[in-house]
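Just the one chain here, the form predicted on its own, laid out as structure tokens.
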Amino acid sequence: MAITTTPKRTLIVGNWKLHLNTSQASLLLHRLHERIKIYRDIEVVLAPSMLVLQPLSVQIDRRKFRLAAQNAFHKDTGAYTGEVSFAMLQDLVHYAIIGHSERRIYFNESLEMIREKVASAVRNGITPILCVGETKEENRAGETKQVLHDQITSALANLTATDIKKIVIAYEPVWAISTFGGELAKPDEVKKRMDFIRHQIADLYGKRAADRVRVLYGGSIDHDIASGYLSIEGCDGVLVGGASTNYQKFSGIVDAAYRLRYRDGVE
């Protein structure tokens, strides 16, 4: 089945890791705001630390920038000491990064917590950007596919043809990504699994739920190299890690997003 995509806003998504205070914060969405303008067909949105999240929604220009946040619990409410749900993050946030190898990794997320964060966080309201990926060792071995697969698969398991449409999924190749070695994953191969990506959501809930998602590609995204994969056909936007704490090398993300679409026709 030959998977379609249509328009979609361009999607660019700084996640900021564990870096910047509350006034490091403040001063670099002060900085972003005096260089991105205001583009109808993309969507910038910032993943601080959880802690300047809500000084930063007071600051923000909404008509700019959207909020995301970098996880969250799953339960609601509890007697879950030093969590934070994703019911109180409604009024905060429009985002939240769910998977992110990171977590995978040094966190020890499991497949099914992560199935249960993607079900709270479309409960309460919030568009999850799942990350998926494989390892090196795994792309080696052959099971690229079948770790898509899974990963998909299992955090989708919860949701309804309705609620699919509204989610994000960031194809993030752990590889490519800097902190586990930062290899330049090659946008043909990158096309190769975003389609793939496509290809079981149509299995799972249809060609037109699978049109609908934005797919993004995150893995070492640079100012230098973004226009590469922003590019390929099918990719709906990128998600940014270190660059996104820079605000030259950000605003030059959004800035190329915006040629492409304008080269594209699409404005």
Ligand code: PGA
Contents of the next structure:
Amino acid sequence: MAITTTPKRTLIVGNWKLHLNTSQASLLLHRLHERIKIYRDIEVVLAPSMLVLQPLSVQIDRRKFRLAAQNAFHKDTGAYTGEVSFAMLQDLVHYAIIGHSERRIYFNESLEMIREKVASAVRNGITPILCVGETKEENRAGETKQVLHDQITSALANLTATDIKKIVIAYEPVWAISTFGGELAKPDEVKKRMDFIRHQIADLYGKRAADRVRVLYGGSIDHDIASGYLSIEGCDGVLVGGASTNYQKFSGIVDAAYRLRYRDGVE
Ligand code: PGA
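What I would like now is the form predicted in complex with the named molecule, since the data block earlier showed the form predicted on its own; can you produce it?
Okay, now the whole complex, with that chain kicking things off.
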């Protein structure tokens, strides 16, 4: 079954992880603001720490940037010490990263918790960026498709076909994350996984939904290699970790996206 993919705005997401206090974050935003222009066909999203979301939301130029949370709690309110809910983030962020492998591995987030978080984000008008991907062991054991299937079907189980169209899915093979010059996933392999992800969506919600879902790639992306992934057919953008806190590298990735769109005559 072939799934046609309509070109969409390219989505470049910077996941700052556990880096940058409030003043460092403000300085990085300032630098990015100087270098990144307003692009009609490119959407740049920043995911700072929870602490920094509020001050950045005041500083940010909303024509250039949108904000994402790196995580949140699925209950809206209640006796849950230390948590911040999607409901509380409603006015601050457009997106939330959900199911990142670091949360699955270090914070024991189960398939069920991730499903609850996706449903809570959608209920509160926040677009989930659902991260899926296999570990090295699963990859070696030939289990990648099974892992992707399980992660996708369980995370999206509570959603309607209309909800699904707004979802973003980031394929992030765990073994390719933050390798700092080490192993990278080959773009032709990434394309196969992205096609597989879209087929899963098509099986569950039909071809139209599969076309509308945005699928990103993440795993040690920097300004030198970004275009190799951004030019994969059906790839709607990238999720960037390490390189996103370096303004030259991150703006270089946005430049690469711009050059590809311009070359392809989309602009
Ligand atoms: P990385 O991180 O770019 O440092 O590999 C990507 C991610 O964890 O989302």
